[in-house]
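Below sits a lone chain in structure tokens, taken as the form predicted alone.
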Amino acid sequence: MIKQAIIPLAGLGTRLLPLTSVFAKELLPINGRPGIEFILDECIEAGIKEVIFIISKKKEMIKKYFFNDSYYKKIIKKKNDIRIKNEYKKILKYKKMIKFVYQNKPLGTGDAVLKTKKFIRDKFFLMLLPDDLIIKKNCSKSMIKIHNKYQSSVMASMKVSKKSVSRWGIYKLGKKINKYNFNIKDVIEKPSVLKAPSNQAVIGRYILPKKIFSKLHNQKPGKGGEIHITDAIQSLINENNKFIAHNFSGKYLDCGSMNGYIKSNLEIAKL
């Protein structure tokens, strides 16, 4: 079972500049509840029981949002509101399935994901990327259920206009399982428009086997200079080891980009 998931936040998020230059993206208000609420109640909903924040000193706002008690007793001993005490019970609840690791230097998400090792105990966990919103459809649980009948590594799948392909990790897709999965062949990090081996697209969610731990340690940079999540993945891909391809049926929204977090506002407003 998968009981642990992970969610890298240590993102500067300059697509959403200027609002980022003084509060943490993943904090932003999405229909008047911080967007990693929705993240965290795909989570719990999911089955997921510990789930560990990658943050920066810069993004300590992040922490100090779930442990901030003193302030949230002195307005509710003040007002005695009972909406004001609600928030703080959800609070709570979120607070104590929280952990909190540092990645202080920007060097991508694979990097991000190596400082968690100490922290797995399964052989795989969840990886969710808080600015793709799946809404209507729980893609994390549906993504479990994949897991559990395969054994196997699964990751969210979306096709994208053959225009875009370059901002995504795009796959080669192997055999048809059924409908909505598919074996994986490669993924390819942010591939140009000709060289794309297909227009299905990595969407943030992802189970990992635990032994990525140990490619991602001697993975040498990537483009950008970064450790890519996607290259470690090609090498477990090229040892056989077995990835699938989800096509969720859940709504895509990407709170990442100012024209997509506006977006995602109207859309969840409408639930």
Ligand code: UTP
Contents of the next structure:
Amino acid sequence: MIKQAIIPLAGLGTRLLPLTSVFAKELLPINGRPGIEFILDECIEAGIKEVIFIISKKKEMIKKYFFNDSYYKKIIKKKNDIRIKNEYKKILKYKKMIKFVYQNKPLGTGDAVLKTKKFIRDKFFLMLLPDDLIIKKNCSKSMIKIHNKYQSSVMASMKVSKKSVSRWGIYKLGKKINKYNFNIKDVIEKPSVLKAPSNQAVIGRYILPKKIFSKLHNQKPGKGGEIHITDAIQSLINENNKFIAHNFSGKYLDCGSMNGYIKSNLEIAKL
Ligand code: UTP
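Now that you have shown the form predicted alone, what about the form predicted together with ligand UTP?
Below, the chain from earlier opens the complete complex, with every other chain and molecule after it.
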């Protein structure tokens, strides 16, 4: 059973400047709600009991958002507003399941994952990248079902345009399992159009094995000088660990770029 999730939040968010010069992008409202709440709801609905946030000193406002009890209590006492009361209850529910670890230098997603090592108890855990919202169908829930069936790692995937492959982790398709699921042969971080083995991209939902930590421990920086989770996954694939690509059926929204963020607001308003 997958009961723990990790969420890397320690990146700089440069693509959303100037909004992110003083604000954590994960708290930016999407149709009136901080983006991170959509991610937490996906986790709760998928049966996750504990979520580990990887933050940095610069992003401590995320911690404050969930741990602001005395402020809420004062306001509720004064105003007795039902909406605020309900919001507070919801935040208390999130607070109970969140733990924090710090990555003060953004050395890459792989390095962020490594910071959670001592908290992970089971053989597998879920990772969600908060820039990637998937609406209309709970992608994490579907992936957990696949994991339970095959007892393997799973990554969310979708086809992207050929010219945009250099923005993504791209994988080489192996044997087809069924209409939505494939074995992954190789995965490459942000390949050039010429070097991309396909136009199937990894999207920000991963079920990873605990043994990925030992790979990350010894991993040298890769593309752009960062420690990428993709490179650790490739090392595991090289040792015949099974990774399944799940072509999810929900709708993908990219909240990490300015255009994507604006579009996400419009899409969620339509729900
Ligand atoms: P990205 O590299 O896509 O986004 O990281 P970013 O760094 O936040 O933003 P840009 O590219 O400068 O606009 C993907 C996810 O991994 C986290 C980010 O917070 C984001 O959720 N991350 C990235 C870390 O936690 N640590 C890192 O060292 C790098």
